Structures are given as structure tokens and as C-alpha cells.
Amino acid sequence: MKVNMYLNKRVAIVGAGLTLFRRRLLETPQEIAWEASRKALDEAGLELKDIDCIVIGSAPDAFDGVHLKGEYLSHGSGGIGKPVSRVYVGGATGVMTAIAGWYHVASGMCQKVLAVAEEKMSPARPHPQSVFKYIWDPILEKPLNPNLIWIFAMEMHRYMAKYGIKKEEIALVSVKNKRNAMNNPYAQLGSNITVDDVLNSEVLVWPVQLLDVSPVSDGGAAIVLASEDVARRYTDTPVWVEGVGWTLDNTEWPARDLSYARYVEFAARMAYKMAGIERPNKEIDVVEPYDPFDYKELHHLEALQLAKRGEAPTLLKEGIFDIDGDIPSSPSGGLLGVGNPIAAAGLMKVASIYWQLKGTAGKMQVKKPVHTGVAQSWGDLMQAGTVIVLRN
């Protein structure tokens, strides 16, 4: 895959901040954005006046109940009197927010960028799923009145059927991630559950059951990115952005292979090429794949080239992706355990890898030395993939 990029500056992350991830937070979306921003600035040792540009990431306007949400969130994100832009690629927005912040610095346009992602899912009534009624093609799909859960159920079923994967094997992802989330002070749904708990939970659309799905959440995340000369002035432990990738697959989802996330593979290959990674399963120490559903973590681990097609469930069962395994996956607890305020969830994964490489992840810290980490998110109508590679 050819990557045609010309960069001027090396870029580091020097600070990160999260709010609690909860359902029905009392704070307004602007207050959530500011709380995350303030924490990221504090960790970086910077003030808002030091920041050159703001990047805002947020998913559909309807979630927060306001239109033109980028402008609405600019107050809380510190974007007054500064260049501000908003990125949106559905669920892939969180990592894309970090990538957009990166290219503001890498291009030489800005030296210090605050990247903020926020989502408040609770205001959508009766459920955030209702917002997705408006994403379908008005001629080909809308008359069928589809629901996203139906589509994910088809995808999960196709993945299981093609590779002979059992529900019990997929349920292990929920068990692992919710267990990891018990170590995360920001997490909404950390718990010790069993495979039987998943298998006995409410069936939504077979084979998707309630505990296969991440919870509805509100929350915010922010990071501060800086050019190399600036980063070295503010910290002795910068974490470098070494590779980025983003790809859209065919928007016509019925025309895609639902058993494999090709859009993530292409984004990963772009990021790996930039980072000089040739053997991902040997060179990547820790990973935060996007897991709004348990099967999606397995899907994405395979597309990230950390397992062969259809083999991620076997590696999961062997403990490879446990917090003390060879390639710890979702040590934060992922979306299944931490929560899923869509755009903020993806940037939460970038912040989590940043803290892992900085060695400040607390109880979430993986058990082995880590030098290279990957965060990934996925979304839109299942065709957008975004990947970022970080190193210490």
C-alpha cells in the first residue's frame, strides 16, 4: 500500500485526561469537554493560552441534542479565539481526533494542539439506537427500517459461521474486558462475570446478547500533542506518534465481506509502514482495539495482523491477550468495561496506550515492559478504520 505523506515535524503526546464514563452524567456536554481538557492540560503542564489549535471529535449531533455540535463544544474545548476544526467518522472518530491533532503538528502548522472528544449518549430517547434511524440510504435501505443491531448480528453470525467459532469463545472477550475495567477508575461497568453470564443474558438479536454489547455512556477524553522541540521542554517521558492510518471501505455494506475488517487492515498497514513495523505480532507490546461488541475485538485483532483470520478466539483462550499475556488487549477494560461514549471512547483508547507507554497506568499497567502500542477505532456504517501507533 502506497503512503503518500510528507511530514516536517516529529510529534509527541505530552498529556491526557478523561472524565468518568457514566450513563446520565449531570454535567453538560461543554462541561464534560472542559473537564477532560483541563486534566490533559494539567498533565502536560500547559495552560489553554499555550495551545495553538483545537481539534474536536464528536459523533452525530443528535446524541447531545444540539445541531452543529463542533461549534457548540468549542466553548468547553477551549476553542475560543483559536483555529478550531471538528472531525467525524462515526465510531472511528476518537482515534481520528488524535490523528487530526497529529497532522496539525506534523505539518508544521501548529506546535501545541489540544485534541478533545466528547459524547453524551443519555439524552437520546428512548435509546441512542433511535439516532441511527437516519444513517441509511433513503432509496435502498430506509424502506426496510433497519436497526444497527441487526446488521451487527449478521456480521457476528457471519464471523462465527465462516471460522466455526462458538459463542462461548466470543464471550471470553466480555469476561476479560469487564475484569480489566475493575482496575480502571474511570470505568462504568467493571465486574467479574462468567461466560455463562454472557450466554444467559437477554437476547437482543441473535447471536447478539446484552452482555456482548458495550453500555450506553456519557464521557469525554482529551490529549495534548506537541512538536519534538516543545515536548522535550515540558517532559522527560514524551510518547511519540510513530504511525497513523485511516481508511474507508465500500459504503454499501451488503457488498463487503462481513467476516473480516478489511478497512482496519488497510489503516493498520498504512500506520505500520510509517512506524517501520514489519511483524506486528512480534513488535507490538500492547493494543487497545475497538470493542463496542465482544466479537469486534476479535475481528479487529485479526485485521490489525495480531492474529490470523479466524484464530483470534484461540489466542484469546490461550491467554495471549490477557493483561499478563504476550499481547495484552484492552487492559483499560475497553468499551465493554469502561463504556462507550462513541468519539470519547476511541480517544480514551489512545490515552490508555499513552499512559501504558509512560508507565503511569496504575492498576491497569500491563505486567511486561512496553515500548510500542496501538490504538484503533472503527465506525460509520461499519466501513471506517483508524489506527495510531505510539512508542516511548
Given for the second form:
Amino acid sequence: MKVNMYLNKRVAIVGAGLTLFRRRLLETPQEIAWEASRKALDEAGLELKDIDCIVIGSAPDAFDGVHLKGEYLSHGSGGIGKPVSRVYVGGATGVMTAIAGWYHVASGMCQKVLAVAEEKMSPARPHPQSVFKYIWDPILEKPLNPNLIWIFAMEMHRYMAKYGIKKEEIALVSVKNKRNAMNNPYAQLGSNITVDDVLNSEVLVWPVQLLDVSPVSDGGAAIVLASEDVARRYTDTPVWVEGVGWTLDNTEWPARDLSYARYVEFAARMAYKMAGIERPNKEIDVVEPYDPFDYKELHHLEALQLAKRGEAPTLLKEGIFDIDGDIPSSPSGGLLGVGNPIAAAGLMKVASIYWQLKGTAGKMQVKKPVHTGVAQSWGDLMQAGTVIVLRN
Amino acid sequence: MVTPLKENELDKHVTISYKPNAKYSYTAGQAQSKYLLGFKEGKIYGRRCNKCGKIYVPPKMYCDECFRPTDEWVEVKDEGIVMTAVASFISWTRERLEEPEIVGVIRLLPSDERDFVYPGIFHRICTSYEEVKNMSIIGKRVKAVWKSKEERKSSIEDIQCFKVI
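Based on the form predicted alone presented above, generate the structure block for the form predicted together with the partner chain.
Starting with the chain above, the whole complex follows.
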């Protein structure tokens, strides 16, 4: 099958590391990056001197309160004296960090790459929401004093209106993910909640309520990628990156139908083509779609071609996406359960799929045997989609 | 590792407040300038690409798909269909609001309901929380409520909100 890019080397993931995801970690962003990086190197059995290139992913600088985050984090990410690059595509940054690590290796330029993502959202006072004001168009949007949750509420309501989906059906995502997170030792918000808890929580921006949305969070994630030439020196169970895809849609979100995540579909089709996946819902064993809001997981499952448009809620109700279902979705607990330090949350999804395919996910391990997994993230003003396909 | 601080405990911590004295003079550019000047006359302008037929509102001097210049100015109606609407009970700093702010996206006419991409505007909608909650506002036809001619300043604020007609 022809793919719209030309690869030199196959790439494997050989190690991953996470920090706890918590609100107000005492560590600095650099210390968080260091901890995740050190754990990933330890799991890979590598030292920093073995690493050729570093990729850093971090979402808006304003969260950590420090601009030039690539430079700021480079110490903690092992970047001193090495080629370092930083990627940033809003919330889609986490998976993009893995993809950027991948293309460093796939091109043949580096043999071993450390890809690190970090976010510390909690320092902003009184609330990180105020920092989001500077992502809007200064002339056409900012005068209305938008809050970030506005756009997602608008998207959620459009999705509900277009397909006649009820809030009760969407709340099941939050219930499932927070329950899954109880198995995750890194998680911030694992708990047994009910649909009623979601529906009775504080209304933020109708239809978004407090338990529909992931928390403010700090955390770090890192993975080690290696070329096929050397991967087996470090592990008997490499997990291969079989496909990657990333797309930007236009920024005119008020001028495009918000009921469907076209940008994720484009990214998914690119990744599936590369991985030779023709029937995603039959061939994908486990998936980590990006879920900063509960409706967003459903939205993304549809764009990932794992459900028809408007039908993800029905499949969810049938248990298809449960941890013991046909296509377990967010077995890690997702952002709703684990927490949402934006870029780190996306890379956490890649690390989770890696551990699932390696069989070392512990209590998070899904019940059925798994061979193909997909992680996806999404960001910017509803325009960036990033998808990665892994196989063992 | 974990820091279970309460809000009042945070007061005991050193907080660094910093107000950057950063001021910006934004450029509206060719397309947006005409768009904003149109607001002063109570008109909404867009740009059409004659190759693909797409009408850009807010206008653009280039077609981002054909990657060529857009060809002509068109006037769209200040009326449209509500695609989505939400009621915000929090301010942009996440403080609690007593009365919700209602905003949404309007697909301006002429356009077709089958269009994935259409001339659109993000603005306030004059309606009740009840109508947002029961979703009856979505799909309704609305029209811009303009400020009086003297009050208009060539800003999106020249439109107070969109109201059902």
C-alpha cells in the first residue's frame, strides 16, 4: 500500500516512564521532566549517553508561567549537548511528541531518541482558565471574554443536537474512565461515580458540568524510541510504531460543523494506511482516545472509525468500550481519570498502549489478548489531530 | 510528592504576582479591516473564492484550500441558523456567574445545511437558559441586533447579540 511518506527505518518503543499526575506537585517542571525521563531510561536499560536526540513536548507556555519551554525543560529532559527540538500543537502535543521522536528515528538520523512531555497547569492564579484567554483571536473573539470551556461546550452541544445524544449517555464515559483509573497507580481522579453524580455536579458551561471535564493537573511522561537496527539489544519485547498521522484543520471553528472531528479522521486515515489497517473496528484491539471531556472520547472514537457517526454512545452502552469489551477504550482511565497535564496526558496515552502491548500494564491490563493499539490526541482551537498505531 | 493544599493554605505561600506591561497594537489586515468597517454600516462582508465557490466569513484574502487569492467581496445576511449554543456560568477567570452568558455559533445565510464549511460567526445569543438547556434554540433562525449607528466602533461588539426572528 502506498503511503504518503518514505520511511528509512522501522521504529520501536523500548521504554516509558510517568510521574504521578496531581494538582500542585511540589516539583518544578524541570524536575517533573527529569523524573519521567529517568524512569523511561531505566525501563529501557539505557543511560543518557546512549541517547542521540531529544524531543520535548509541552503545551501553552503560559501554564508553567515560563516562556521558551523547550529551553527551560531541556536540562530535565537530558538535552544538554544534544540535538533538541520542541513540538507544540496544543492538546495534540502529547502524541505529536511521540510522532516527532518517531520521525527522528524513521528518517535514519538518530538511533535512540528520548521523547519527553511535561505540563504544570496548577501554578496559574487564581485559575489556569484565565491563561487561556490568550489563545483566542485578538480581534474577532477575545472581546467576548471567552472561557476555554465555551468552545468545548459548543462542540458538545452541536454533537448532541446533530445526533440526538443525551447527557446521560455521554456521562457514561466519565463513569467508565474514572472507574478504570482506580487501577492506575499514577491517576489523580480514580473513583466509582455514577451517571447521577455527573448530572448533579456543578454546571460550568451548559452542557458541560464539573464531572464532564478532566481536572487541572501537573505531570510528566517520557518514552524511549529505538531504530530496528538496535531495538532488540535492549528488549526482547519491542513495541513497533506501525503508523503515525497528524493533521491540522482550519482555525475557523465557527465556520465548520463541530459535530464531527474531521481533523482526527484525516490523521487516523494516514496512520491506518501506513499500518495497513483496513477495518479499524476489527483490527484494533485497544484504544486510548483523547478525553479531556467525556463527549470528546465518543467524538474521537467516531473519527477514529471505531464507531459510525453518532453511534459511539450506543456501542458504549453495549459495553464494547469497557475494559473487558471488544475494543477497550481508555483502560488507563484517560484524562478524565488520570488527569490532564496537557502534553503529558497525550504521551501518557502512548505509554499506556505501549504497556498494554508489552503486557506489563498490571491492573490496567485489558482482559483480551492485544496486538494492535491506537493512541490519539487532539488540540489547538479544535483543529489538530494526532494518531499513532502500535503493534507488538 | 502529592500536595493536598487547601485554598486558604495557599495564602501562606509566597505568591509571585507579575503584570507584564505588554501592550499590543494588533493589525486587522486587509480582509478583517473591511469586515470590521462593514459592521459600522450594519453589514457583514465575506470573500468568495471563485475556484471552489467557498465564501469566507470572517473574510480572508486567500483561499486556504485552493491556496490562491480569493476573488470578490460578497455581502451575506446578518441572519442565520443557530448551529450550537451554550450557557456559561463561569467567567473567563472561572469565577461563578449568577446569570449565565449565552453564546454560540451561527451559520450565516445564504448557506446550505449540508455544508461542512460555511460562513459563520461566534457571538452572543439573546435567549434564555431554558431554551439552551432544552436545545430548542439550536436550529432556530436568528438575526443580528445592532447597536445604534452612533455607538458602533467597527468591532464585533457592534452586534449586541443574535436574536430569534
